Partner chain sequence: MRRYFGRKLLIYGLTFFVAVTINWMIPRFMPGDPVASMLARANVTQPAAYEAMRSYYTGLFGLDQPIWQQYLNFWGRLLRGDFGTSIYLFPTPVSTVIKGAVPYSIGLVMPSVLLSWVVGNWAGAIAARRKVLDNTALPIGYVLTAMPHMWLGVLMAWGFGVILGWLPIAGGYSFSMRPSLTWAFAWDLVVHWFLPFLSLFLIALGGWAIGMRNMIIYELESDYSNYLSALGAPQRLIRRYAFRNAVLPQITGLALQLGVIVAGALVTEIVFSYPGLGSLILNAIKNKDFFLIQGAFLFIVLGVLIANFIIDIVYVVVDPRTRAGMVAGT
Amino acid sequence: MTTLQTAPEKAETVVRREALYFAFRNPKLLGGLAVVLILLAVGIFGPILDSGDPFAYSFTDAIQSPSGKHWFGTTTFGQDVFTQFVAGLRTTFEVGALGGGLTAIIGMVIGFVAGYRGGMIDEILNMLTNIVLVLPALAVLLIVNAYLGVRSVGMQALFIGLTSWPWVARAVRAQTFSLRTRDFVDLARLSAVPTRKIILREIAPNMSSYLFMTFILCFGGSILIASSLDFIGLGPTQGVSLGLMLQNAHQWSALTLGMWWWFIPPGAGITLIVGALYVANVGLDEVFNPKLRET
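That one chain, whose sequence was just given, in the form predicted together with its partner chain:
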């Protein structure tokens, strides 16, 4: 048994080393990751360095274009746009990580169980997936938020997770379907390993690269949904996010007043984060999928 096990393990480390080799030479992955990490660092350390209150009113400093004192200028109420931007980045990353993580987890659990169990359970889960899939997520979030007044970042992320998992579930289900008939899964099943363990130890590791990429896409998607909710006025009531900044800028007519410094940074921030995530994802795809590599 021991000799049998060493061979695949060795092959696995080779595959992993090869993936790392390509990862360090993939400009898309490196570039995308660099942008995300820089913005993340700004979001994490920015509020520590720039300890100003993002909401502090200052009528003497109102409507200032960018300068050395106010890097991104100020709002109609004299709030510093850069301070808001830095604080907003943090919130936006939080929503992305929580909402995206939750979306991925729910989708994976349902996809794994449906794909692995098959039969009646699959039918029911599949039906559920299809129903949630057709329901427009934003519309559901709309009435839930409107009535229940869900206004914290955590709750926002929770509801994003609860409404946007179906496509993950569908993809994971299809992958699990093709994996569950493989020899190593059969072997585990014959050895009476419980389902939960088979999924966690045999199936999930074999699609880990795919799952990771799914999480990245969920992360980006979650940021976009949250920013739309914020913009409609259903964002967190406390704190500041990039979406809320856009909402404020729009609500207080930054556009017609020509205050471009108010609405450009938050939108650019979201676009940069999400775009960099997508590009990094394409890079990852090339790393994990040898077919896509240029030789």
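Write the structure block of the form predicted alone for the protein whose form predicted together with its partner chain appears above.
Left out here are the partners and the other molecules; the chain alone remains.
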């Protein structure tokens, strides 16, 4: 027995099919996602190819260029660069997901509430956003670092999330302002639907594409911030990431010694991940915005 779809449901189905049609034909979206998925697969399944310890020292194999034994060469201490690269990819994706996700959640919650409620609540949340926006994040991190003996990926992601959400809140707030006066929102309000359900069921679904693209930007931004903190020595004290690989290569004069295989892989990895996310985001914008679609 088949069920009949209402006119709004039919329109929504048509929009979804149209978006999928253009998504599978957008080279920017497909290319960007392919690069990200390939690097993610290397990070996840890389240990199957090389299950070595990224911190294992081997002075007999020190400073070796790429070869069949060491695909990406070795460091000045004989550590395998490919093993570190694989482990660094996992950590980089982890901090991107955690930090970007926390940034998106905090910014979206504050943006939705401020944009929908308005009035005094909007003014208070807007003031909080402005305070965090002008907060010297690096100075705060230096102070926190002085009191933390051990820094972890989770702490780094938490710091990124707590300091990077203002731009998300402002963007979501502006979109919510334009949607809260629509007829379907007024109808839900007159039907005594709670504010939380109005935001989750009426406003957020109409911004789903925008929110998804915002998360992608938060993901890439979190990776860049984490890599920058790692490079200046404020990253995790344990583990390995692409940013920490660059920091170690710089600290032990890899460029001066001509050890290009030590700093190029992590630098290329960060560039590929962030660049691919940006390209995929541009592709998504073309998919969801009919004016930008290529016929």
